[in-house]
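Let's start with one chain on its own, the form predicted on its own, as structure tokens.
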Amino acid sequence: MSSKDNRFYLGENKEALMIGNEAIVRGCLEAGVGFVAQYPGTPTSDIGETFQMLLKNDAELREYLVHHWAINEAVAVSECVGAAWAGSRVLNPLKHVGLNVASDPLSVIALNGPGPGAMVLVVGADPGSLGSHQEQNDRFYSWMLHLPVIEPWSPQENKDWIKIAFELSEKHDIPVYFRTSTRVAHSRGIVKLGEIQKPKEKHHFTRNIPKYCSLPPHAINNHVRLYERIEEVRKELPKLGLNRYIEGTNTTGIVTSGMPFGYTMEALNQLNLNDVPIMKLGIIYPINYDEIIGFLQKLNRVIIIEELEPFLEVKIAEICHKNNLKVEVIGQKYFPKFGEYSTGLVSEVLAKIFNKQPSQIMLKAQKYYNSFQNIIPKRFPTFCSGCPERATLYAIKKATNDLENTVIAGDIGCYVMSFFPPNECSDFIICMSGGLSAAIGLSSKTDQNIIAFIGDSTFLHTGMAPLAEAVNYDCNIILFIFVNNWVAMTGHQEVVGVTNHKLSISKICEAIGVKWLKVADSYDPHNLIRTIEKAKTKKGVKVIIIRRECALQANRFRQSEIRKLKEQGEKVREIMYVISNCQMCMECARVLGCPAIRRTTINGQEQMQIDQDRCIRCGVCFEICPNHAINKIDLYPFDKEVSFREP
């Protein structure tokens, strides 16, 4: 049965109700975009899900619209311009330190531009690390690459300027940056719609050895071209209609674009300063110096609302330098430089700097809020029930008597989670596969057991070239490869090429040239725990991959399997494990940590207990309870059994 998504069908003039990432979508589609190519990341993943979902239920589109899911942020900007250079439009999101992987190609792809096509990358930054290792100023990355920033801050926004920017890439012959936030991204309004385009189904690569091989001689010319492209955009930004001008009599003007400002007019509106000027800068990069001027011109201070490092900030006062324009600009003196903005933090700051008394309003929510901060106890992100990471992690601390003499290259994915306690594994997290590459210099230089973490997609992503070279200089690490067939952090994404079992990762690791390889599984955590008291006595290189399905996915396959079953009248085998006789020796709440036990009293006595609704029968608690107090129970033992997925 189709579950076709109306909004996404729905003509000209009509209205839904999308988040921000939606709305990207749903421009895309009136753009007449016919490539999308991304690794997922928060907090752009959800564009590629939409994708995913409209191609599965719509055999029409799939006629002419492609969406990959990429190895790696480098592969996809590549994939992308390879269509662009054939005619198509195209989509690459990524989130903004996926960036940092794409700016080697994309700084060639910049110099070369997409045309005939055009490309346009949906960056999506993170201010206050809610879902990522740091929170870097992507905004940076315009200075260098010579790409146009535009910079929406609503989902009607979103679907609007996303076909602006297309139009902009193709006229210009450059890559669009559109710049969303996490806020911007799930942010949920009412979306006027326009017409949906469809695209060509085939193009035509056409040979041009200057514009595509930026070598010399041609590197320079191209260079000198992007100097000039650019400067074409700046001059038509008025034409654009993307700054917006709030007209005000006071002589302090406030200059901000994206999500701040939406937290800059909620601020003024509950300081009551209604009479402020605002410019709202739609492009941010290039700006349009005549439009600066004149909006400063009639100012004695401008405040610069932008989150992270000053870059708005640093050309408003290069152009007031300039052309000697005696304006303060306020910035970075009043608003931090790190974390995430709010409306509460604008509107204190604007108190200060207006000498106004904040809002009691704002003030009255904030003491609410923090009200909470009481009743609400304080969590560690945790592993889920049954996560075969945290019961590996279980069996490493046990294996090297609690990490004795042991240092552990965290990496990043689900696992991250393994420096919070009760588990406190990772010694360190860079980056992508960063943690193998850190290993092996480590093992250089010291003598101690080096354990190295990683996942079957960060694997794919950068890990074979560190595994390589780890290989190669006969290091001595023991890593862990997680093969879960997701990219569970971000959504369930599926892992090009292993969840579908067309890549074979014991088989990689063999080609690349590791010789002691072992294949273990988690949910039998003694025999884990002896295959790495092995590898410890080994020297060179060890990788150990653990073969277990994400929890969640395993868990939802196997409950949809029962339900099969039982609507069919069948009876089903199942398990259950219950304690009894608990000595609180606390092995599986403390050491394993696993979220669906719990301290409990019955008729005044403590003891654990495990929450049905929670455990997945993974059974690992009642393979490492020490007192053997953990009962396993089976119903039904003749029945039907439904098992985990294989992964």
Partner chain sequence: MNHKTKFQETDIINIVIAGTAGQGVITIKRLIEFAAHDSNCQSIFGSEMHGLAQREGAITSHTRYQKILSHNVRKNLYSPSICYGGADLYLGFEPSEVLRRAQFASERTIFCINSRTIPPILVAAKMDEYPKLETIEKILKEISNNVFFINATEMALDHFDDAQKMNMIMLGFAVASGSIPFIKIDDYKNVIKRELRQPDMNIKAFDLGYEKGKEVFG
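Starting from the form predicted on its own shown above, please give the structure in the form predicted in complex with its partner chain.
Excluded here are partners and other molecules; the one chain stands alone.
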């Protein structure tokens, strides 16, 4: 395995296999991007991981390209425009809900414009909520803020069009909204490459008060200028060639864009509807009216195939209305306004609209599946083996004997999994640090015990502000801060300042005014239980910092250390936990719920057993087994020990 990924170095006209996000990174290198800042969020986190990987292995690249893991999306987007104002081409990847956080600065950035540089936002939508806590149709931001929206479908389009997005942004002094989705971002295909461009080396900010200070009267002037800029973009659309027309003689046509285009093509083929004309839009705002009118004029009916709330449908109905076109516009009357589409779904709906027989193979497969679906064991997402967050939940359950009288404010991080069985100990979730904020309101209106969760990254993202408010109002809240060193949920990006130990969360809490603060380790459950019991007796804000590295990362590091030692011929101390006298009390499987523990039957006797290849040796089950049925076996006590690293 070589350290440099060749796909980002191959020259013009070569081919590489890339997922959508990798193609975006490649396109950025070809566009001469100089600055990238982002807060992680599925499905755009791996854009940053790819940049980080390239930068780590390439000193020359480090001289002209900067990638920042930002503290939150509002910071990231403003950071980006700062670099653009110095003249750089900048990229800001974020997930759909990240755009909600970034929308306040973005509304002004759109007025001011990113010039003289260029700015592209890659917004990862998530129809079907495949990696998010909600689904929303983020496309409507483009109407509000006048951002041109480009919607790619394939990795090739991702690569080619991101370059067009930068050119458009630079030429018209406007941020461009490059909208992918979970499916677009994470599908792999063949990409024909272009030439890599180095960005210019020197940058300079030039003062320009009317442009950069959107206060009255400049705010209004910039608003007018924004209307003008979007009209300029509209005029340029025919030259961009982003829309694609597939001919057909049928008087019912289809307008679609992004990934639904793929489902539509395959569904039409499946139904043998090969004469339906298709307009695939590559840019969905602004729209080239003449092109759409030209397409509609030959039709009696037009079907709009788009995921989530009707966006194109509204626009196309408006075009028909204003131009007196007698075309029936069909969309959400047949298609769902929620969830992710698929070839199967589009095919079923089109069969209905065109009065065709749906594919029998497909119907049979679905029907038979429904007949046995209920025997498939549920596999809820849960914490990894040995996760310190699970061990914390265990201690909370033990220390809080009246769950009736306790409210647990959940939040977004791996600890969201506390909602699912068998853990089931969070009561609500809003958004990043929404839990702690809601706890402030709750504590003002009820005497119940209130517990709130937050992770290190979420705390820095937006959690410091509600903590300061909770301290100010002396709210009776126990706040658990999981300092596991990583933005774990989204795949282990660095937590700004925490992973590299540049800042201290406990010092931040003290500075905010938290009087009662304890640092605890959930791998020592009995002590943690006592700490929680003590916290319950105190008034005001109590903070318990759980300081234990994410088990997945800690174990990866430990295993690589062990591998290294073994390769050098060293012997390594090995510890195993083995269940030998199981009473089937279910404490480890149901109350703790570590997935390395399985229920088996040995010699007709039901008992718990530890899967050694899945156990990471955290020792928590050994500590908590009330029957002392779990033994710690020290295989080579005198050999070199490799323990988990200090967080």
